[in-house]
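Take a look at this single chain in structure tokens; it is the form predicted alone.
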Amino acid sequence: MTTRVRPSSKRCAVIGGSGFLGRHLVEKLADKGYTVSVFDIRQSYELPGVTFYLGDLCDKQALLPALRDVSLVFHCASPAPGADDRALFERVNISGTRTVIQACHEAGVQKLVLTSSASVVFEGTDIKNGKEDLPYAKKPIDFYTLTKIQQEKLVLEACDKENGFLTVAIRPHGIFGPRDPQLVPILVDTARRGKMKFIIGNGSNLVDFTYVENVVHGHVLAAERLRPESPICGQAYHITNDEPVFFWDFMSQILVGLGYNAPRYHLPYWLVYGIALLLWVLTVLLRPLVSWKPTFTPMRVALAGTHHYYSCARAKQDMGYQPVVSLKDAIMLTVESYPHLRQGA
């Protein structure tokens, strides 16, 4: 017989938490006194109260022994969203997302948090604003998205108070940081291989970056907000930085912070739209025969070059959210933990 433990026990469980986000979160934990469980398909790591289960997100009973006495789980796994692999999105983030929720039942867990994305309303096109209320994409414009989508819905349908079983959805948007493997490892690689000199479009559109720390703050808060009477239960929030900055100046503040030149050249929009649009066509086609990713791929061009930015007054209001970390120190501490990426390092 499972043995329920009370939804004020500090112990969790973070699934995929030797990601970027999740190795955050972990860290976050451990230091307000939660004893963590950390599973994950990759590497281990040594924290004071956190024990490492290594195991398949989509293998139950390698991931039961992580939710042992966990009271609360955070879901924070997931492929890269530029993994451009089908496959692999509906394994982890649909199938995986099941066990997850079926073990979850299983062990007695009571409060599970859920890492979804903003991009889960985002077609391609400008969003201002926006908030909660907007409808899932209808035309996603990726596998990450579309899978993202299907992934939040499974985990706020499960939300079920009568059983003792509480759900939540964060949305972050654009997040970055230390330790971040893709935003600004990619910037640079880009810079140096000569080809961060062009901006698509006009550069006046204006997007959410989120840092890291802020977005750990909302998770945390979700958890700690879970309770029956809540609002928050099978609901999704945002949570951003609330600062929308023009997508050029953030990667122009980052490149010269870090010793490179910002980018300089104006390209349309919609030719670079187009091309990216007919590689991604021509990748597919010849993917049995050729094994090529374009740089510029559909869901690149309309993230650099369109409005997207997000309300967090629903965050604010039903969890108290208020970033713990400004844009400009975020941007300063992010150029300051990348000494390797430097210009001539």
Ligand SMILES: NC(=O)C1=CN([C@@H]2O[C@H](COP(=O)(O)OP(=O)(O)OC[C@H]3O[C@@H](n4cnc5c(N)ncnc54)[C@H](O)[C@@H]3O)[C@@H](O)[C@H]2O)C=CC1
Second form
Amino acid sequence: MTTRVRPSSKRCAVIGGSGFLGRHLVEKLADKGYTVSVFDIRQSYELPGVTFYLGDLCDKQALLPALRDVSLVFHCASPAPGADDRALFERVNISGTRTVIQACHEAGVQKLVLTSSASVVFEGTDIKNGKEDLPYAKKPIDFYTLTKIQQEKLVLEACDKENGFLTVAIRPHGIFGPRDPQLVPILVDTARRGKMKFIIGNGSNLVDFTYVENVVHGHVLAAERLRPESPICGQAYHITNDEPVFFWDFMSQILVGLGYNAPRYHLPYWLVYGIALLLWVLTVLLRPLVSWKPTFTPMRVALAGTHHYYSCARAKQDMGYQPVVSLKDAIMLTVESYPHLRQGA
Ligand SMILES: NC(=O)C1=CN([C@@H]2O[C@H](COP(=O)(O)OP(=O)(O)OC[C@H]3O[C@@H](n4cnc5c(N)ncnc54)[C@H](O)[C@@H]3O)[C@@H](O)[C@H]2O)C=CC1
Ligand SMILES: CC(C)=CCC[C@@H](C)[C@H]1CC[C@H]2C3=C(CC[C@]12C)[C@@]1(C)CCC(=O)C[C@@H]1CC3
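The form predicted alone done, now the form predicted together with the ligand:
Next comes the full complex, this chain leading.
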């Protein structure tokens, strides 16, 4: 007779735990007394009580040892949004997520928390205080978003109370904070190359930027509230700072905090978008000959020039979510964490 060990509720796995959000999540879970297994294609740090398993999440046999005796899995792995590689996004975000779900079933995992994205409803046009019932984007702005939509659907459809497998999706937007490899580094690089002088549009577009600790808090609450009787089973939740901010004010505060000039001159949105689109088409057509990546991609221009902020009322109501760090403190903590990116450093 084989006896199956009941997984401990304080044992969890974080797929993508070496990444920016993943590592902050792992640190919080370890702090809260969880034993954590990290599964990732790379190991970027060490932490007591955390075991690393290296492998590709598309490989079920590699994944299974990381899920052994684990009751709760966080899936926050994805190729970087700027990758522009449809096959990679489809392999990792769609078939890889199917593999994650199968591996969870085989390992007896009871709860799966997915890091989705608020962008699953964004088509490049204004969203003001968007709720979770907005339809998925019919024309997603890039392959990243296209595959995040499929990924979220797979995870939510896998929720099966009768068989004891509960799922939930967290949709953050514009995550920032210490060690983020994207937002601040790209911004500073653009400023250092003298390209951060212009405001796209009139500068009055409101956007959500969400401090990483608030995103982590949303994930932990979702995991702890995920029970068969809970309304959160099989649902998606926006997690934001609940303080939409003018996109260009936010960028200016980070830039000025690090000693760079804030952008000052306005350019019409449609002009910049048109140029970005033209450059993108040219880079695609000339790809075999030229390997040049434009800074202002159509996706970035759309994100920089439209309103896109989301309501987190549902997360407040169903899981008692409240941001734990204000935007003002978050910007200060973030600026302080990048001394090496200061002007003149
Ligand atoms: N950064 C942001 O503003 C936002 C991020 N998200 C989502 O949050 C999650 C985490 O994002 P970040 O921490 O910013 O990204 P990140 O790039 O820092 O972390 C992703 C991690 O996934 C790992 N990974 C990628 N492919 C893998 C594979 N095939 N097998 C195993 N591991 C793999 C990477 O090595 C990396 O450590 C992603 O799902 C992303 O879609 C959602 C909304 C906004
Ligand atoms: C105009 C310019 C050069 C801005 C620099 C900052 C950008 C790199 C960020 C501004 C909004 C960010 C954002 C994302 C990535 C980084 C930005 C484009 C995401 C696409 C990351 C993944 C998601 O799921 C959605 C994010 C929306 C906001």
